[in-house]
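Single chain ahead, by itself, as structure tokens, in the form predicted on its own.
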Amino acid sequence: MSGGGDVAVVGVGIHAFGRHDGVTGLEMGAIAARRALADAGITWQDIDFAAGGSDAAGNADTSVSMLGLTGVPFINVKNGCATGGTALTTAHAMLVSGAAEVALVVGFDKHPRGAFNPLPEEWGIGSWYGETGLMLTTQFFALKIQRYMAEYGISDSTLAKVASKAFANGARNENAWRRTPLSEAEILGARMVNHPLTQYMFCSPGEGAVALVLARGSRVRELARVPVYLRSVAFRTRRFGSFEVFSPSIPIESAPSATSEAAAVAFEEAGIGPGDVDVAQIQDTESGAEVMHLAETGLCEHGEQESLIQSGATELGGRLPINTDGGCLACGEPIGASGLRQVHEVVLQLRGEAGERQVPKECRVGFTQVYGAPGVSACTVLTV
């Protein structure tokens, strides 16, 4: 995927995240393309391409028997965790090879509630996965935390600052799901779900939607009030031996992962560094895996995040400040949504509209990171 120093994001639109009985997936990502068509100050006829993703509420496509039946070019897009982000990928690439001048991506969801329930057979592997109990996420996320604890140095401690500061970013956001602040002891303090990782260190499976309009060359002025730039967007899977979700086996020589591949391509196509980065959006799907991906992206070092979290610098008014949304962990993860609930949070930062939890220095760069199963990661670099 090539650097697209020309497109903009020209326009966001978001339905909040939570649960929304009586309207449905479809529904609330029609919503938030109409919100995102109005904040570009366009209409639907003017979009010249569209992809959209959602994983359990059904096809992006279909929201044109509500938007309109223009005869769009209509990509429907489904890949885990990572669908916003490989929806985004896919519009980018159309508007720079000249295909769109106008793009708009939508992502929405409507799970049931409860826990995430895949079927093996889905992922490519044996039912055997399943009837052994390996397929509850939670078990991975906390076994993979586990050891990178015991690799780097990272404390309990630090895991709940994780998800404090994403329940004090929430309740500053109307739009996110979980708006009640919790303290480091109430999250050490909740039940335990699969050691070290308590209730609260989790995010849960909800229903929200985000768009995003994108042009490019000329249109862009003639739109944005305040173009936000995607200098870049990588999009990588996983190598033979990552340490990856829904993975049946663990070679002995360890890979890179996807997400450090992907972040190192996007930084590499914008021609920014990490060390330029002025607000991020990291994939949260629990504590450990902020801890992670903060390293993994480039953004510090492995094993320096423990003094970068205690110290407060992921924090609203810290040096690099992390999730100021709440994450998933706050607004809950709608799968088709979370990746572009990212960019739109970024987007609104470097716009200076985040109210509440606007960052309080001045923000050019920004950037974001979306992971899912079964290894597949997307990042992008943003700037005014």
Given for the second form:
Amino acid sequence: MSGGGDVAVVGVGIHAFGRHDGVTGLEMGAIAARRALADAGITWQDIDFAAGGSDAAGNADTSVSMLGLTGVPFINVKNGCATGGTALTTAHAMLVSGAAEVALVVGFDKHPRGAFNPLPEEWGIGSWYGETGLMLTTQFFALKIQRYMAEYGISDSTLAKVASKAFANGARNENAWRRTPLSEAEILGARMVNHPLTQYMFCSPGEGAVALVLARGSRVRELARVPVYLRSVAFRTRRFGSFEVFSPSIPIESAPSATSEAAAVAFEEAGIGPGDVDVAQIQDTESGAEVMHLAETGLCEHGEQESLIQSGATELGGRLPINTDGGCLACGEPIGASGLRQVHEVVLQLRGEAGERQVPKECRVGFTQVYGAPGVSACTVLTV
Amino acid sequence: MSGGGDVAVVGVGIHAFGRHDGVTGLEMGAIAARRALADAGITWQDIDFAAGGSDAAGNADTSVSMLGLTGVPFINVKNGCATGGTALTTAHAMLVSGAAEVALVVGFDKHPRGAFNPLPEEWGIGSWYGETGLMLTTQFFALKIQRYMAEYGISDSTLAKVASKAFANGARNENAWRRTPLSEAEILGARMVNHPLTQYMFCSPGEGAVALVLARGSRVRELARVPVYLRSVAFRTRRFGSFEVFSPSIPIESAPSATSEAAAVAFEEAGIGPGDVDVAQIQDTESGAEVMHLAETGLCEHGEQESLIQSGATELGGRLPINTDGGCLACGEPIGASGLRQVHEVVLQLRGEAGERQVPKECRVGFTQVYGAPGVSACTVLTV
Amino acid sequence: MTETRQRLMIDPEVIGGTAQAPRLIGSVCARCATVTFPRQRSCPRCTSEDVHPRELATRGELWSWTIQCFPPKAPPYLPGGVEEFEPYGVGYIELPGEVRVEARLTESDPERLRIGMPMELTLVPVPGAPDKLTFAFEPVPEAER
Amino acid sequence: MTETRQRLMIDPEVIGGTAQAPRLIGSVCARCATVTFPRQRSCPRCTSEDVHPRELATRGELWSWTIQCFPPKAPPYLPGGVEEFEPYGVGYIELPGEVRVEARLTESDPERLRIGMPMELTLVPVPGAPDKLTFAFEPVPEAER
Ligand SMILES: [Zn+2]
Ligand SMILES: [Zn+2]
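To complete the pair, please output the form predicted together with another copy of the chain; the form predicted on its own was given just before.
Expanding to the full complex; the earlier chain stays at the top.
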């Protein structure tokens, strides 16, 4: 993507994740937007393009009635869990194309307890699929990691360690939802949801909002204390043969996942390799997802996760800290907000402003990866 | 928008509008996409970016399971009636930014009979608004045109003439839904819906799909028999003081509408004036909308519509043919498809391929305008 | 109005005052003086968050009107049960120097509505929930104009 | 199986054959030979529209499995009424040279499931709609392997 090195995140804002009775998703989005604008030292009138989305909490552009009716072009995007990534992609393209100089992206959601009730028809599948009891994301995750564990020798202990790390990091994040550390034994001993995944290995539908202000060219230096450059943003849909959610069948011939491809493109466009990454946020809808995405993104080899995670390398003080804000497991999953939360966290880490959970080593290169049904993955590379 | 003159529509495809039992909205979208690809002489594998949307018929990117799992980045947009316009804006930015060379946009929808059931909460309004009986788009249109008619001297006869023209044009369009001509008297004498608007002055929720293939640079000349250049695409949200749907109050201080601003930007970026337009498709959710949008877009002065329409200037053989395919009134409104239908029709007219409804004069400049709740307008200028 | 005393307002954030003397609650911006209805947390004109509640004027002029000739869908409309639907008037009333407010009208005869006529705030039962009251505007009688 | 004779398949586009000898209906691409399930109008691999229905093999190997330990939401699930929810197995079965098919398993004990075990197509009542049949895979008895 030409000119991408010219675009930077110049402001970030977040509304705490969790449960917030009496505040709508749209209001959380507006609050996050105001915080991002304040962080950049600008006002809503300075924004000349906006993109945003939620999965279940209304049309993002409706927030103009709270932020101000400035006439700004505002695109609503809707790509499941990858919504934040596609909002970012859209804003990035508008900046690079020259159509905008300062853009805002916002993602928010507010899911009722135990939400996520996809209907087969919306996914192009017959109603028999849901009626038979196959239309569950948790099943998909379990089936995928079960096979992966058998192929690559991943242990139940490693799944549990991913979750215990998430809750340890969440305990240091004032914007996280689950802030109580849990031991590996507590996680393994919890209620089984879908073998091999127990209750604490899954994230829950939640609430929250994140906004980012992006700028290009000379506006970056005007606005940012510490500009964090968006070196690339890439997203891909699934190829034939990738194993994705809500698949009544999968081909025997396998293909790289959408994540593998998006990550490869993101690294290539940034001119930076996975080995250069100092800190990363990757989609951890459940423990197994973090394990598999570690290798799919190129951050390690397939099978290497077992030793990497068991050695503590992905913890805050490790060689490759992953999901330093607690990820989806500790923050919960407000679908529209998750992808932007990852970028928000990487920006804080690269600025050295992550407080109690600041990675102790020097961080110059960050990476994010968000994955959404039915096989959409969006990755970014960010640098200071 | 820099470089916009370099982007052209190189393929168009449509699935007939109307009622189509047994075909899903997603399938209609895939059919339209295949026709657009065939029109451009390429296949789905040649597309390196896609954007699309529907309001109520599922996630556009799901259609990759029908079109082929090529890994293509596919952004779903959702901006009400302006969905087609924002899909086009997104694809245009991806092309101009250099992130893509050949892009597909697709819009489709399938609304049940008498659909459109907006909930106040989704629009950031309290539930009292709907419970009191104020949450109806038809009311808004009636209230807006009632005031406009009093201010600018528009007659009931002019409202009826807009509708009778639409049905006359629809009768010549094999892809239209309502193909039976209706006289001015029949339209005026029909059931009153919201004074001053009768049954036949409103479009109905419907079904249909449209897809376009866009290309930039050297790919345009390789792919298009007759390239139709997308000289500009602009969209704007409402400003404070514009009178838009679902407004519990409107300020006394008035402001230009989102349409006025989007149209002005589109003309400015194209370097073409409203007086140069040979054929235009503008949002005619009901007769009054066409009347008001004619002036808001700059195609005539406020108040001039009465003489313009009474003189027949907006008919197929007139000086400024409007909604030559029958518009929303004759085609119905599948929300996600409407904005792209307008571009599809302008492309046919500029290519001289509109068959029975081809405008008799030479057409070199086309214009489209789509408007959606809550005050989003998208305009394009197209030339051969 | 006596019989309405025990009834609840459809939304006390929107309608204040008393059943005898209801007031619509809007907000006014301390920075730019813009008046909105219903109450907003921030100013849609200047984006200031320094906005305060304000009871709006109870009289104004009819700025536009229509007749709702068919029953709205439920939800969001509260259906009137099985009894027959009665068309009702809807309009925007310009409260001088404040804002134009959308409301039901007590008058539903198109022959008796004209742009510019004086209108006054009143309360009417919520259709389908007659234990609740919502606001409406009624024509000011000739004698009181 | 006798008692299943009068029951309807949950979707005759998906399950063919007879109640005694059911077959899953997929499709095969005339251009690239890719097999899909359920039947598609076009080939997800090569995008050709020259695809034809095909009855899939009835035996294969368990490629992955899980146990559904909690009741799915309804809709889309057909609820089993008030009786207690019974955990059920779910898996992908690799039909050799064809495709991996997702299905309910008749076995729901995790100790008795292992990747690679031989499985065979059968029919089971649809939970909550026992007048209808859906497909499932059951372990092939040791003796028949
Ligand atoms: Zn103000
Ligand atoms: Zn094929």
